[in-house]
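Starting off, we have a lone chain in the form predicted on its own, written out as structure tokens.
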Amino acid sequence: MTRVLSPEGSAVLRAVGLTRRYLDGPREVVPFHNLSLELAAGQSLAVIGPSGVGKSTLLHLLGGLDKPTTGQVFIEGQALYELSDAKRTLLRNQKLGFVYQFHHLLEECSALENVAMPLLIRRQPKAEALDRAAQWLSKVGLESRLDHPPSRLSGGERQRVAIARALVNQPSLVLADEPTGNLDRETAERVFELLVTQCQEAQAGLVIVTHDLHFANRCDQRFAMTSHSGSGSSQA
């Protein structure tokens, strides 16, 4: 079992001994096995491995996207998979964010409709949602930006887009799988730092997965998961 333990004990996110197991075919695969770790709010951790190691289906996991065979994550110090279907998916909504490497806006909609999304099906009242909506898009640099369609954006500012998406929520936590990995070096730079900076102000626990290891070492923690063993290793 590895662990990676927050500074202060105050963890945003713990997963216990999480192992996943599916078929395929007539083998079994085992991305992981007992696997835990820990992350304070405000903390970033990078999940690096090679492809194919496991590291979406951990992701998935502690989102509450799929369900581990046996282990338990705990997002504020709740059992996300002692929930039913309905209140995790109402837990996801309220307490966590996500960012994918290709960014999943819905293309008839504004920029600001995009990242408004999650407050309006939260029932907000559409005016103060679109209101929340264009502070955040300021925040990420996209102020003149607002009223444009995803095909109107650079992929640098979609992805921008989504990271506004994704904290308008004011979440404990933000899950971002390779959101860097469909850009030119130069805005991917600007993504991860503006990612990694947003989620410090907010105080909102950052797990990031990518391939990058020069991003990956500018995080607080590093898990690496390997394919021989279908665990990680950690270090600070």
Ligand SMILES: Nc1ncnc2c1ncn2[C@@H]1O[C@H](COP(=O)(O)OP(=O)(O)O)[C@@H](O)[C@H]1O
Contents of the next structure:
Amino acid sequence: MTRVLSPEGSAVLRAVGLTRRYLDGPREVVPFHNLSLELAAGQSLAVIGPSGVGKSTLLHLLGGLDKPTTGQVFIEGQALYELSDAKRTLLRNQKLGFVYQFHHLLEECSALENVAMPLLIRRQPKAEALDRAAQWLSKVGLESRLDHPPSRLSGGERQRVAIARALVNQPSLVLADEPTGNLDRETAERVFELLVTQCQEAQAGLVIVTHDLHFANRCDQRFAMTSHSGSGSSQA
Ligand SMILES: Nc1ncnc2c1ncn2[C@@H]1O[C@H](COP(=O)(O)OP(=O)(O)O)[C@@H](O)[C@H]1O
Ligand SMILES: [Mg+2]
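Form predicted on its own done; form predicted in complex with the named molecule now:
Once more the chain from above appears, this time first in line as the rest of the complex follows.
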């Protein structure tokens, strides 16, 4: 079910008629069928649903990390799956930020180097990249942890670094897959709040997969996935 929120083209994210099929041995798996959604800049969308329903698969498709069996994803009007692999990778680096349940930080790098990495990949001069990274770490309250490797940070601090890394490139859209799933309640609360407010401030769209209905209810929209989503799912 699609609810049109904004004139076509002004949405930061639009997914139209997405279907993904897998062959799992002889068995066909269809996590979702004909799924559509959209999101405006600075808005947040919670994706909820039981384990195994296809939430991560959907996020991979929205982020250009997988290919839909049918359908299309538009990032600021640009059709992701009409691009060559190289151009899609470039768009991902320029317009998207990712936060995962497990931080996926580089263990051998400091917090500062981890946050600077997306800028260095974009070939920004090192001094500038480190400077921007330090500003972001300060925004997420980690100005005293710049030189710490992930192993010397708490779970909540690692997720803060991951949020800074996701936003340092000024992305149009942030995709977060259960970013608080591995944290205690109080830390989860703070990390969720930080992610939502920083995305809003940066006017980035945010899609967040969460099991937590309390968090989902604080997002601007909710997308509930049920088995064979598309027909069964709803955006509200
Ligand atoms: N590469 C793959 N090959 C086969 N099946 C897959 C693949 N990726 C995911 N699936 C299946 O798709 C379904 C949805 O998985 P997933 O998106 O990880 O669910 P969730 O994130 O909601 O827990 C599951 O049944 C999973 O086994
Ligand atoms: Mg998942």
